[in-house]
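So this first bit is one chain, no partners, the form predicted alone, shown in structure tokens.
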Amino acid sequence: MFNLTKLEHTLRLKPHLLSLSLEEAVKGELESLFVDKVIANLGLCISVYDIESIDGGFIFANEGAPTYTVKFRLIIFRPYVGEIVSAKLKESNRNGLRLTLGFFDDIYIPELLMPEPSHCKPDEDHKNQVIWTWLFNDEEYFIDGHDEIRFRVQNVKFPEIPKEQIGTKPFAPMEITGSLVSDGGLGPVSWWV
């Protein structure tokens, strides 16, 4: 779920940061550039783990700031396919579920990857939402948002940035598709206690 990724980046250090130690100034700039951002085909950057080297410090013509080449490692969130992850319900609709980890909200369980047989009915407490129900051995098991939900990662994708916004849904640079289909153990934790 979390990986260390080594990167190299050319970084221009603004003059007002030169009063700080070099490593402190570089780390601050790296954090502002990468933390809480999705790096295509890598994942969501959680933190700068360490700085391995800082080279350069050249001041190019017509610039008043030094430029460094920095080698560093980042802590990246990117679950692997097949991994079991626990999340909370963010919203539900006729298309399926949307889950959240607290720091990442673009996890989707589509209707086709719900346990069979499942159906949904309108949620009287939350307008425009539904409650999904799984029928097993003549008992109904609800996905109502009270428990953590365990799911298996089916796919992690990094969609291309659209040229223009379509609809009201904001662009998500990383999306995880999950599944609740299994021989047991997936779905709300209360199902299996």
Given for the second form:
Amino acid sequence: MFNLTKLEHTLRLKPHLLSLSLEEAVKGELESLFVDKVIANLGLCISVYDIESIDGGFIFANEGAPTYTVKFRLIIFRPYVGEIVSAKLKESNRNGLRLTLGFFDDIYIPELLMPEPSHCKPDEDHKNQVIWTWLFNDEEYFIDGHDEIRFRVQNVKFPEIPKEQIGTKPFAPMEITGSLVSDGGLGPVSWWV
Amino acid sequence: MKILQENAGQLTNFEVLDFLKSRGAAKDPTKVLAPIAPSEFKVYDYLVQSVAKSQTRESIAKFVAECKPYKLTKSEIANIINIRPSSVVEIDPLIENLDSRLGESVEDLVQLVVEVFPPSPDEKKAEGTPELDESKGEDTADGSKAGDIPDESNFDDE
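Can you swap the form predicted alone for the form predicted in complex with the partner chain?
Next comes the full complex, this chain leading.
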């Protein structure tokens, strides 16, 4: 799910950071810039792994802050297509399921990628939600959110930032589409263990 | 910002957990004192209740060395380490063309996984839920419940 990415970035260190050591100040700056942000077509940045080199330190004319060119590695969250990931159920409605990893919420399993044959019935406990049920060998298996759900990553999308707000849903810069279709092993862990 | 190398190496969940622990995530119950951002704590929370928490560097190195004869790709090995399948049906979606590549030796591979990555004691306890008792055919620290219920033995290894 995670991999390392090497990046290079030019940044200015404001003078109020002079009290810190160079490495600390640069690391702090990188963290505020990248951590918990999605880099387009790369993934969600989790952490700054290490700093390889810090070059520069020149102060350009008319500025009070030195400019550094930093090479560093980030831990990026980006599951590859075909990977099996274990996540918890967040929402379940007619369009499918929405799963969450705690630090990442935009995982959708559309109705078409539910195990065949499945049907949904309205959930009495939660007004707008449904319970998806899989019919297999004449037995009903429920997806009820008690245990983790394993799914296969079908696609990772990085939609473009929209110019205007679309509806009420906040914009998701990274979306993962998952699938529960398989010969066995996917879906809630309790189905298979 | 320039991307120098898009993939400088794949990390297993354990390595990310280890990295966060080395920065102090584990020792701080208040989550305010350690130099770790709240979003990183969420990653830590996810990893600490996954299988990664009972793994060690040595067990991962051992697994990688011992699964060489099965000729798995790097991503498949990382995926197996992250999920720790304990039965043939769980390992099925992880490996492509399972039958043609491994055939009968799938069971040996599952056995290897279970041996090298034993579940930690609280995982075993969590699985001993009231109605359905599944002990996974390993040494039954819980004693009485193992093997009494014939249906569960379908997915046990022995």
